[in-house]
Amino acid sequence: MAEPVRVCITGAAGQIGYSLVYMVGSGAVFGADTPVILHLLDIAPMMSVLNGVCMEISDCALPCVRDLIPTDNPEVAFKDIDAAFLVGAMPRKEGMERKDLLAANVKIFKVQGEALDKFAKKSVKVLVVGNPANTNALICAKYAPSIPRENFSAMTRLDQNRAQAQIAQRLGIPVMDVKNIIIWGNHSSTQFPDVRHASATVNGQKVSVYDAIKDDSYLKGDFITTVQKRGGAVIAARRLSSAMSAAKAACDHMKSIWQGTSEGQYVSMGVFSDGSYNTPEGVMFSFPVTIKDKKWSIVMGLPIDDFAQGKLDATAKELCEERDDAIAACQN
């Protein structure tokens, strides 16, 4: 077997953590032949619950799990880690706006950025799941200046998975036959799920999603709003935020980083904008990316029509506002 990968999962006693710890331990992310040492971080009042999670992971007898380190100490949690899933944050509750989360959660990610800077490997790959994910990732990277900022990313893979599932269901085909849906911008209700560059395999033939569905009003209307508001719909139904699907998406995201993207396919990730597609620099913006040797590259040259540009501008405006509010909150 390969050398063990040290993986930190924060909020490990929470709902997303409960699914995520198992998925990572199963080999689904880093490979079935790669052992993992799981550093599981949560707050002190949750340590009893976290110990119960560790008991269950032990009882699963997962061949990849070499060791479990439950802790409420960031120094222990981030010590020499190779990968981090930053999940722990105040959860969004029914009726709560994202801005309500911002002030509290951004300070959590400031502290975690400082701890990563001190204790983690400089090569660590950091995925921020806790919302507002894009802005939390921005702040985390800001306070970890010794770690390359391209090592930080925010999760929009859940939105990509949601969009892919919606199209597959509409066409009555397996989800694996829908490729290259893009999530632009923020992991919020301003995000733009874009199928203009996506393809579907229908009756053995690869066609564009637009040609397969033949309903522009749906693709520019209900499809977009369904994906944008899916998190709220799950909360309304479960009385809890997305957990199983969020954990799966986090695993998909980190697997793409670790193992790369397939030829001709791209995935959506919140990464630092360099101004591509007329987006503002200095925000964490979701782009289509390809990944090789654990390094991502923005897919360039995709045509953007006026409808799409309007959507990109709206989500960019929100990200700039969030960034400014978050930086102000950290300075207070």
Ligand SMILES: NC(=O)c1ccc[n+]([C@@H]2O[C@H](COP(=O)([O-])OP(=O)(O)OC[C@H]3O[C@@H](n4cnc5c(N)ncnc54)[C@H](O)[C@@H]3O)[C@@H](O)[C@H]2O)c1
Given for the second form:
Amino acid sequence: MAEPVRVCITGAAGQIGYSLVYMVGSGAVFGADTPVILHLLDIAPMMSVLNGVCMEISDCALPCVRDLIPTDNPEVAFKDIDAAFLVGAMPRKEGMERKDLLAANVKIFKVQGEALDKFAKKSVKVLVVGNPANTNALICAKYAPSIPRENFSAMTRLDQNRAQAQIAQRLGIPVMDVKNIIIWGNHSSTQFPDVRHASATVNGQKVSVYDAIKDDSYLKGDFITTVQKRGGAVIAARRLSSAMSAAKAACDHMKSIWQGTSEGQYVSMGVFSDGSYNTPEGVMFSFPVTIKDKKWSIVMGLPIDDFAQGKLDATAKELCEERDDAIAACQN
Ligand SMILES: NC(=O)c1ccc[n+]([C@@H]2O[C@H](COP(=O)([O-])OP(=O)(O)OC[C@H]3O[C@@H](n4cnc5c(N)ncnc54)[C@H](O)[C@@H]3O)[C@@H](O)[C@H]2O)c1
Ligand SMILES: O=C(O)C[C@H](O)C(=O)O
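Given the form predicted on its own, state the structure of the form predicted together with the ligand.
In what comes next, the whole complex appears, and the chain from above leads the way.
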């Protein structure tokens, strides 16, 4: 068996945590032959619930789980970790936008950035799930200056999965036959789910999604708004924000980092913008990326038409506003 990977999951006593701890423990992310030591962080009042989660994980008798470390102490949670899923944060309620969570959540990511900086391995890969995810990831990285900023990313994989599922359902094909849908920008209602470069395999033939769907007004209208508003629709239906699908997407995201992307395929994640595609440098912008040896590269050279450029500009503007608000909130 390989060396154990130390994995921290924050908010482990919460909704997403309940699915995520199991999925990571089952070997779905780091591999069925890789033992994991799970560092599970939550706040002090949740320790009894967290102990219950640990009892259940233990009762699952998962071969990959080498050890469980439940704690409310960030030093213990982040000590020598290889990977972190930063989930612990307040979820939004009906009627809120994700950016309304900024004031409540951003300081958690400042404190956790400082703790990661002190206690985690410098090679740690940090995935931020807690909302507003892009801007929380930016703040977390800012307060962890000794860790390369490329090691931080924000989750837009749930949006990618949602978009892929919508197209597959529309075409009546399996989800795996839809490839390379892109989520640009913020994990918010300004995100741009883009199928212009995506392909679908229909009746054994690989064609562009545009040619397969043959409905411009759907692809430029309802498809985009459905994906943009899917989180809110789940909240309206469940009275709770998405959890199982969020945990699955977090696993997909970290698995892409750990195991790389396959030839010809890309995935979307919020990463530091280097100004590519005329986006503002330094914000955590969701781009299509390929990954090799745990390092991501933005897919370059995709044509951007006027419609797409308008969408990219709108989500970029929101990310700049969030960044400025977050930096101000951290100084109070
Ligand atoms: N990026 C995405 O696609 C995506 C998808 C779904 C949910 N989310 C976000 O994920 C976050 C968690 O959602 P949830 O449904 O699991 O919420 P939840 O309220 O069920 O669980 C959150 C957990 O985090 C804990 N927590 C709070 N502050 C903490 C801290 N400082 N350190 C450690 N733990 C802390 C809470 O005690 C709780 O157990 C929310 O912000 C939600 O909006 C993001
Ligand atoms: O929408 C939310 O607030 C939760 C999450 O970000 C989601 O997309 O489901």
